[in-house]
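Only one chain is given next, in structure tokens, and it is the form predicted alone.
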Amino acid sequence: MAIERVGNLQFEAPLLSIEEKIEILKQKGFASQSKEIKKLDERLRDLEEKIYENLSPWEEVQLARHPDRPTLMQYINLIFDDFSELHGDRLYGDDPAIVGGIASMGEKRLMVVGHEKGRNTKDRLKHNFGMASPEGFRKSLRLMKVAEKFALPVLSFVDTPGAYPGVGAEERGQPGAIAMNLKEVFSIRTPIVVVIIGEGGSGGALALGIGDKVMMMKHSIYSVISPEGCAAILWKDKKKRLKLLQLFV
């Protein structure tokens, strides 16, 4: 099956071209199992394998940030039979960048928490592109402790370029909130499974990235800092991110 894409990444242009040809044939009445479409499908699969297995470091970063990549809420809607979202850190407010709540899968119940980036521009602004503030980290820790109290396993989804670097977040204790997560989550006595579903950057990712089992989806990334952030520190210019990534080739 072809990967759905919007074709906004340069290296995906050849794939988009083949998909457009398939769509044109379908509009003309060709059946999905017709010789013409099957030939294009086979060509598409071969090209996908060739492209996605030979990506440069920067292309890997782009794919991890792909706008069509599934978000936390999409995973929740696809995996679980029911989800009851819980809000607030009980100290300051609620942070939409972190979504969490109790989910059910058949007779199994568990606590789900993670970063939500949003699907469109309005949604991404609402969720601050998955960049959490102190109240978001405190909320995630609160929910994990609730899970411990009721003996619920925790499933943590990580997808963020990093913690929100705004002045307000710093004033409300951003470093302390992340540090508290790192300290407290290690002692939580309930199973925690972490999945990096897209981008795992810096302490913003690590605050939700401590678990008994840590896994990564294909073409996801997990790093101590974003390429732009590292380039800004080393060369005072985030545009030099490509120079940084060349060091890993």
Contents of the next structure:
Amino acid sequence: MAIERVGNLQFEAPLLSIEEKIEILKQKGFASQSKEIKKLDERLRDLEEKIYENLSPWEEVQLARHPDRPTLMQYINLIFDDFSELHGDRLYGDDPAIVGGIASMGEKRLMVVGHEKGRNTKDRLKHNFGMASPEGFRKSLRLMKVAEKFALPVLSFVDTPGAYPGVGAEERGQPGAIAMNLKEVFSIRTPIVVVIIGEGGSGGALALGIGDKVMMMKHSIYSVISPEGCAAILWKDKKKRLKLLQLFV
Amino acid sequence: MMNWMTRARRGIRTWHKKDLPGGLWEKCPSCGEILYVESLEKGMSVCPKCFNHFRITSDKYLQILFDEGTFKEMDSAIHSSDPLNFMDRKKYTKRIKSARKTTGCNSAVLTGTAELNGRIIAVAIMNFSFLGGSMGSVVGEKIARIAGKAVKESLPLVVVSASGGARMQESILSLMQMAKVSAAIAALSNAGLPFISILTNPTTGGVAASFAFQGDIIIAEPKALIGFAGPRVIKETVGEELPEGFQCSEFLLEHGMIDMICNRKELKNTIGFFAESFMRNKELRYKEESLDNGKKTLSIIW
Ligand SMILES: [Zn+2]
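Can I have the other form now, the form predicted in complex with its partner chain, not the form predicted alone?
Now the full complex is given, and it begins with the chain already shown.
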């Protein structure tokens, strides 16, 4: 009977308890316009404002990675009338960590690319948690070039902890793929609008982050590396690493 | 008969109607379901049970993909000669003659213009039943010409491929068609016009290694055999066993080689969506430019 919320972050606990109370009242037959529920709703909103406006840096990181945050496909479904996904880098593979395709918005057509983190455990594994391989970056660049050729504006959504740090990705030229994106995207003549919708981690984010307008959604983050990655580089000792992270909390 | 035409392998097999009584019924080579020919054809020759896409003629693709009665054929009379006086088990001239007779076509490709949801498109559709859709001088010439027409009239180009590859009987002349068609596609691309390439079962050899994979968008029908060297050639030359599903559309999608797999029933609207998306802003740009009357500013061009 509890409210279905995947991401139970500690600082959200007070909100959750009010939400549960509202749910209990509803199940007891209270109308959502009833005085009791309205009062709780108000309290919930006040508390939300108080909590989310006073987050510590670490809590901001957690919120940027919130499992309930909308991911790319939800933005696409909500914004556009139609979306036709295009696959592959025409070289090696199709990276599900990056999704791209042509979208229509009324009479307008545009190219959409972005990181997809996935919605549930199975989906996240399929999309590799939004961590792209060289194929993903090459697909994104290929699609931007198609957009340029046919005068389509590009909308790029960034949401990734970083480029995939794996053996295969290195073998297929991860740094080169990111570098190529950075350089080539500057030559794309159609307008590019970038939105960081959750996590903008490192070069893997910047590879899709070059544009004429760059925006960030509220409570999203953008940084040279994830806090964990940074700690791993600066503190080789795992115990000391915790110290750095604790500085945030 | 060429070996690969009669080879009994996944999806590559040609089914003879005479195997079944009356020609009213056809057996799905993929799942074995016995299908009523009339309803099969109404369903765009897609097996309702396993969605196997039966091979269909270029005329059928015209019907499926374009608005009725809008096709204007080009270069219909060009047909192959036999400059090399080639003979394998049969004389090449005899092969051409019998292919023309059985298919009622003069070559392995049908070209022209047609409307798709009201938009004019330059079209080439290959016909596998004409010498395995192989590309000799005529096929190459016709595709190069239709690409040229697309450039001249600012039309998007759609090519439906179905081919075993280059035509052996024309040797080096066939090989050079790959280069000639590529030059025409390059000109189309430089003119900023879209080329939507549709791969059907099979698209292999010199056709795959030239225009079929030069599309801005590459769409394959499900479970089509697509590759360079066919499975038999690979097995015989390097002796490698091939994994299940090797060289089928799904394999290519996974390996990043094609943009999407599209069912025949959705093919028309899918092509229409891309043609529209790719042409719309360009046309807007041209309109705005001519309004400016001589003032050629780049400011409105993205
Ligand atoms: Zn079947």
